Structures are given as C-alpha cells and as structure tokens.
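Only one chain is given next, in structure tokens, and it is the form predicted alone.
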Amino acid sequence: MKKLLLFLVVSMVAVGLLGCDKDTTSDKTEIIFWHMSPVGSESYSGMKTIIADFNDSQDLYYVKGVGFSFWDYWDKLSVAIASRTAPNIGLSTIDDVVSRASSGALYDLSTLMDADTSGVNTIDLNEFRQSQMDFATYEGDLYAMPFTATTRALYYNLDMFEELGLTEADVPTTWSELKTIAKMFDVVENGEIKRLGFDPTYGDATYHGWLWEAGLDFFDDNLDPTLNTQGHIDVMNWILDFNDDLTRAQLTAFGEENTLLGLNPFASERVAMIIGNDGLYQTIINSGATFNYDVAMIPIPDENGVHVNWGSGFSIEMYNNGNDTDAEVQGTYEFLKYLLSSDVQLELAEVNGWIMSHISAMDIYVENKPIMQKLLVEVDYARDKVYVPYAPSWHGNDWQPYYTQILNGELTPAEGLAAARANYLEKQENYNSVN
C-alpha cells in the first residue's frame, strides 16, 4: 500500500511539473523558424541545440524550428510567401531579396535596428560584406541580412596529380592550362569514360560563371540581354571544344551514372578536377573519402581573364504575413540577432559545414582547416547574379533548355544564343507591358 501511495505521489508531482513546463511555454510568444536541417539530417541535432539555447536564454519567446530538405524548402517557402502563411523567419536566396521586399513580404530590418536600444546581440554591419549587403537592400533600407557566404573553387585530386608526376605547381590557372592538364587524366575503356580530367559543365560550373571570367555577362547595365555577341559564341565554343575527343553522349552517360549511383564524381574519385562550392568540402568528409585533395581559384581565360566566382549565398529574412503581433515581430527580430551573433554563426558553421556571413566568426572557424581557409579567400572574389524582374529564373529554367540544345549539338552556339536572347526580349516586352 505504501508503494502504491508513493507511486501516486510521484506521478502527481511529475504531471504537475509537466504542466508547469507546458504553461511556461504557452506563456511565451511562439516564433516559427524554417531551416534546412530536417529530422534525420547530419545537421538536425546541432540546429535543434542552437534553437533550444535561444529558448532557454530568455522567458518571452519560444522558437519552433521546422526543417525541410533543400529542394522541398524552396517549394514550400514560395507557396507560403504567396499565400501569406510564411514562417516568421527563414532562409532565402540573397540575390532576389528585392522581389520580396518590393511586394511587402518582408519586414524592414533597418527600422528595427534603429529602434533597438537593448544592447543585446547588436548587429555590427561591419562584420558583413558590402557586396552581399547591397543585394539585401531595397530603396535604401535592409530587408534581409546575409546568412551564408557561398563560394566556388577548383577542387583537384592531389593523389591523381602525384600518380602522373604532377605537383601543386602544375595546378592550372588558365583555360588553356586547364585543358592540357585535364586531358592527361582521362581514362576511356570500351567507349565508356572511367575517369575524367575535367568538364566545364560538371559540378557547380555554369555558363554565366565562365562568362564572368571572360569579362562578359548575360545582361548590360540596363538589364537588356547581350547574348548575341562574338564573345558569347567564343565562350560557348570553348565549353564545347574542351572535351572534343569525347562525344556528348559519353559525357552525359558518365554524368548520369554518377547521379544514378548517388555519387559525387569528385568525392568518388571519378574526376580529377571539378568546380565545387564550399559544401563539397563537407560532402567529402561525410562520404568518408581518404584521398588527398586541395582547392584553388577557378582557372581564367589566358587573356584579360577576371578572377571571379559565383556566390549564391543565403539570406535570413523576417516574413510579413500582415497579421503578426508586435510581440511576434519583436521576438523574431531578437532571434534574428541571435542567429547573426558571432558565437552562433560559428556554431552554425560547425553544424552545417557552411561558410557563414559573419567575417570575424569565419576567421575563427577556418583555423586549423587549410582547405576552408582557401575557400574563405575565394569568398572575396564571389559575386551574385543580378536580379532581373522580367526573368527571375534567367540562369535556370529560362536558360537551361537552350544550353542543353547547344551542348547536345541540336543548335549551334550562334543559333542557341540568339534563340535564348529572343526569349528574354519577349519576356522583357511582356513584363514592361503590364508594369
């Protein structure tokens, strides 16, 4: 009987304690945060800890984290913003902040910063690159903050280099050197590519990235498409001619085989060199690869080449659904400041393997990480793609069909570029007719 009474007392105390926790949470203003660390991901537990630490640090707000996989995230976010059911705070692409700011979907962070006298986690704008801040600015005010500082570089397999008697001194720095060195690594058996030195369409290599290195661009200062120039044709021919001893069918089959097997071609040692972003560093670690590799700047044209790469970083944004309470707005802002603080940016880098936007924090993060140190240097040479209102997907869905047809030989470079330009001009005309 005594044991039964003791059990009942303990049970009642436990229920009471659970009730107190629930009440404490319910008394807090709930903030919804969407991120890319879903349950089961490598970064889930770390992100959960970061959110929990904020919740434990104060008594006013409770952040509920909701994680999605990378591709699911973008689909869900675009629908949520359009339907005014977006989370209070989340990640987005920094190059098109202006599209959301101009539509009223974002809160003006400059106003919140000016009104902030708390002295807690004050945002030091000097810790963020101006090149990224410019993309987050609309009509003179900040509507987002840089969150990550993605960059791209040339990854190369040192073991493969040594196998051919090459050293780091032989790592290519120009387009002609890149082709010469790359062809030394190719292995083709019975018509199948077993190993490839390099291909300018693999990995994170992009046509607009190669254009930038040649001092060219898709659009002029007035955002008019500039694809019908000899310079564009020359760059496209360089891409086509790089592996001219192999057929497009062979190159496509090799790439599709990697995709089918779920392999990163560089991490699986199937290519000697590849253009990759900073995320490839973490992919190689996660794959358990043991080969020796390093990174370098992406080779540039032999004449008048420009040292540049594509940034495509994330922003952190506060979404305005039109029905948020003052407490929600303030709580969201406090959490945003927390995420941008030096210690948390460092923690986020460790959790995700990303280069974050906070300059000083990343200087600490790359200590004792030689490859990350080199990638961080390349961040200063990264630029983002310009936002084109009449063609927001100019580098993706709008361009890819023409690029694919050129690569497959269905259109000549001149034909494909002209057709792409005509498509952009039509989009521009349609946009201008209603705006």
Second form
Amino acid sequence: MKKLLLFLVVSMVAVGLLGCDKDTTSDKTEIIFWHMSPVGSESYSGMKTIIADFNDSQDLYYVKGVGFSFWDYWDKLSVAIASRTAPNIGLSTIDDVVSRASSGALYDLSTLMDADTSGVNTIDLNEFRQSQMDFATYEGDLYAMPFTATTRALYYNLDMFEELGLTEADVPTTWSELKTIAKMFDVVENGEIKRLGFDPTYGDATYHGWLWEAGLDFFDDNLDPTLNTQGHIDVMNWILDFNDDLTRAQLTAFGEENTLLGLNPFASERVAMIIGNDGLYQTIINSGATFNYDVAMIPIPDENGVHVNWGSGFSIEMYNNGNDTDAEVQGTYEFLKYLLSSDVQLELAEVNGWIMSHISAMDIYVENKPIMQKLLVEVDYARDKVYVPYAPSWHGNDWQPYYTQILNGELTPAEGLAAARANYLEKQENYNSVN
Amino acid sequence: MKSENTSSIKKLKKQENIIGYLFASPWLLGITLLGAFPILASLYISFTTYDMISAPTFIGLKNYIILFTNDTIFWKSMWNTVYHVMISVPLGLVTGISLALLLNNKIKGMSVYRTMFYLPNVVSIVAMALLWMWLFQPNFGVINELLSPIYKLFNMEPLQWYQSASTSKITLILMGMWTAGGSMVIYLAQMQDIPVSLYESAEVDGANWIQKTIHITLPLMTPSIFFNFIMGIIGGFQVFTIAYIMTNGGPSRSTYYFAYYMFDKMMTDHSMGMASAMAWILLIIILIITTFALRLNKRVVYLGEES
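Form predicted in complex with its partner chain structure, per the form predicted alone context:
Below: every chain and molecule of the assembly, starting with the one above.
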C-alpha cells in the first residue's frame, strides 16, 4: 500500500513538473503586461492573440499578459507601483503621467526611442496627437505614449427622432436647442419616468465638461481652485433647471432603475439623447440593440460656447521597479513599439472597440463605420483633465459629495460651489505644508 | 523526597513550556515577521510625507497636527464612525441576545431556524449589499412597498433610506443587523452551558420565564455579551465595505466613515503618511475604549464563584 502511495505521489510530482516546463519560453526573457481584458471578457481572446503573435515573432522575449477588470485595475496598479512590483508594461491614465514620471516610476521613452536603431516597429510620433503627448511629457521627455484616444459625444436615437417627425437637421447644437428638443421626448406615467429626452447629469456628462464648454474650469493656471464666479453658478443652474419639471427623486429613481437592472439607458431606449464616450458604441453593439442612432458634437452654450469634450484616454507606460535587467527593459520596449504599431493598433481597436491613439490606423478602422467616423472627429476636440497634486481625484471623490448635495437641493449652487472650493483650498494648504 | 518531586515538577513545567512555545512558534514567527514589521513601518510612515512612489520624507507630527486642526472631513468621518458604533453595537447586542433567547428552546426544527439565522454570515458582503440595495430602494424596493400603508396612514413621504443623508447611516446599521446570527451562535453556546439545576431551583421558587432570564440567563451570559461588545466596538470603528459598495460614502458624505477616508487618503490622494497617521489614531481610539471596557470587566461580567 505504502509503495503504491509513493508511486502515485512520485508520478504526480513528475507529471506536475513536466507540465510546468515551457520549453518554448524557458530561455526567453519574460515581460509582464497588464491589460484590461481579463479571462471571460469579450476582448480576452483578441488580446491573447495579439500577445501570442508578438511572442511567435520573438526569439529573445516572451510576454505574459495579465488581464484585470477596469474596476480592479487601478488599485492593483497603484499598489504594485508603490511596492515596486509593477508589471514591466501596462496601461494607465494619461492625465497623471507626470506624477509617476517625476517619482521615477517610469522609464524615459525618449531615451529609448533615441537609442533605437533596429528599424522594427519604429514609433512615428507624427502618428500621435501632440495634445495627448503633452500630457505624457515630463521635463521635455516622453515617459508614456498615448494608447487610446477616448472622446465624448452626444448619442441620439434616430428612431425616436423620426417618431416625433424630427430629422437629423433637428439634432441640437446649443444648450437651449438641447432643452427644447429633449422635452419633446419625456414620457411620465403616474409620476414615474418612462422615457427621458436628456439629462445633463446622465451618462458621461460631467460638471467640468459643461464648464469647459462655457470657457470655465475648476482651477486656474496656477492650479488654484476657482468655482467662485457667477459663470460657475450659471452653468450649475442650467444643469439644475434642465429637467425642472421633474423632481430630483424622479430622476434619481429613473437612473437607479437602469443601474440596478444593469441597463445603459440609451442602449435600452429609455433616453433619447445621452452623453457617452466611444465605448458606448461597443456597449450598444454588445446589447444587441437594433434601433437607429447617430452621434454629434455635444451641444455648447448659445453664446461663446467652446467645442470641447473630456478625453480621458489611456497611456501605455514602462514601469521602473529599480531591479529590471537590460534585457527586460529592451524586451518591454520592443513590445511597446509593437503595441503602438499601426497594424496592432487596428487590431486593438477591433478587439476592444476603443478608439486607439494611432491616427492613420484609426482612419482605416473607421472606414466602414459612419458612427465611429464622427466619434473620431470629436477626438480632435477632446481634452484631458489637469492633474492636481493636492487633489488627484478632484473630479471624483473631492467633488461628487458637493455636486450631489446641490443636485438634491440640500445646498444652493453658490453654497455648494463655495463649500467645494473651501475643501480644495484646505487640501491645497495641507498638501503644501508637508511637500 | 520532597526536593526530588519539586525538581521533577520544574522539569516537567520546563518541558511543557518548550512544547508550548514550539506549538506557538509558527504564529510567533508570523506576528514578528509579517505583523510587527508592517506595524512599525506604518508608525514611521505616519511621521512622513509619502506618495507611495518617492522615498518618504520625515515631517514629524505634521500629519497628526493637520488631521486634528485643519481637516474638516477627518472630523466628519470620525463623527460618522462614532455614530455608527454608538447605535450598531448596542443594537447588535440586543438583536443577538434576543435571537439567542428565542432559539434556546427545544422545539422541532430548531436547528433549521438556527442555521437560517446564521446563514447571512456566510453570504458574501457584496451580494448582501446588492440585495439590500434592492430591498431598500426608495421607489420600487420591497421595504417601502410594505411600509406604504404606514406612510399613507401618517400622510408622510416614503423614507429615502440610503439615498438620504438623514437616514443613510441608520439604513446601513439596520442592514448590519442581518448578520446578528453570528453573535447569536456565541450566546447560544454559552446558554447551553448554564446548569439546568439553576432553572429548576428557580422554578421550584416559582420564577417565570422573564425572571429566569433576568436573574439567571443574562448574568451568566455576561462573558459572551462582553466579548461581543468588545468585538462590536473594534469592528464598528473599522466599518468600510458596506459603505464602499452601497453608498460610496454618500449621500453628502453621510456614510463616509473613518476607514473609508483612510482608504481614500491612501488610494486616491496617494498620501500614505496621512493614511498611516489615521490608522494609528484609530488604533489608539480603539485601545482607549477597549481598555476602559476591560476595566468594567470585573464589575459587569460574571466570572464564576470565587472559591
């Protein structure tokens, strides 16, 4: 019996060891790549193929892809960078590249580009938007490259437009037109919203996005908080008054119904118009929706409006853990070049449904996609949010409580904006006193 | 003969100690290597400014001074947490004891009831939060549907539960009561240890159920009540997950608890020094309260008859 057990254990260990042996990769330098296509996601197999194609072309390097969901990705990356266990290469947000570059967490890509004489997948900087690369530049050098080119636009349901006898010529271009048209679509039964024309707080619409269109911002050039002008209050009042015939409770309930049911309100034909990013295009396809829709620029204020939208694209960056070998750095750079090459950018767009940063590749990608073509036009009007060291989440955690209080009527716009500004000032003072 | 006995007893005791330490060694090594180092490191980091990428810079007590003197949200999160502890701990004790008293009966199917009440403790907190979001949803949730006759009777607006700053904290506390079955199991275990002879004597003296509960059951349960009280305080001060999932700390930061703010200081503000200082403040608060509670131990806890 003992002999039999021993034989079984030895056999299992032997099989296990054989299973671990990767004869094709053991002599190659391993590169770790973190992405957002985890096992089970729609883009997983596509991303796996892209990585496998690179590995097949390499004698020296082997890339191991690790996918996390969008929601898990950021905390994991922050902790990994802090503990110097970051992947060799990964995605991040382009608007705060400078914070990582200045701390020495990233490799200087300009130096690697200058030293690159291989002629393989050479990065052509003319294929990337300067506005995005400016965010990835620290002390004159590039520390990341734009990976995606996110944009936001007004999605509108053409079937609903036709139902009311409206045409594409009636698609609103100004704030007043938006309200006039939107109100035509509202359907309220027994106090419950069944269909909504538009709401300036739904989808990817943000207060700072509306402010930008009005030529205003949260911070001035010195990163001091503003928010204390009549213009800021006016924009907030416009948001509050947009659906003033409905209560905030009705609007919240309608929004929460969608959230709890896991529905995108536009894809499920519950709103006629919504602000969405390029990802919504893929969401609508994935939802199996069959209605006709199109996109347009986000309507701007009637006077002195600025054609602009919030970009918030991803960067691709190489992490410096302080113990990387030259081979790892070189291999990572080869993979970075591969990911930024025209063909792979095209593949990535097909796999993820994202608008990628490579200009020519995206021109090809959108050729037979009329909606994507319009979204691509909006990319040129996209702007990333500024990085504020004392309030990195100025548009999120720091702002949302005040925004909610104003929307719920607990604070007037003036009170809410003043309270938010006071909070930013307090954070600024505290940050400056220890840095 | 006597000295021989004494030396062999000493030898046995020594051997027993060695064996004891050997058995405890994995834990001792773990606490030293994996526990003590991070604890001491966090103490040092609390005296630094540290963005988790660059090297920490020593700034003395500044983080503590800022938190206490110039951080409005620190005090807001502290109040939210204290409020949570003050309501949830006594309520949890009462609920747990009540359940235990109800389920300390010899009726058919009792083990099924006990299992049912304990079951919420094995449900994932994420699933639990999502479930309760549906139940407490102000417009189409089951709870407001059930309460609608009462709303009509008193001509009042339906409660907004977790969507209103005035009721959000209570909503989360009520949700927490769903897991009172965890403490109930401890109470039940202690109840089973109470000698039946005490109840029999009381019955001979004509005591009813309430009298037996007040004069026998509850006094003899004080060790487990005290244990759950201490654990409740510690857990209450660390409340985080439920608010993170259900309310994002809102509305209007009404469920923005101390641990949530500490998490944001680290993960969104990248201010590890400040977050570490908050962790130490929390530790000291819990230590003070627990020490105070332990001092009450001798006065309020029945520890058996002195021989």
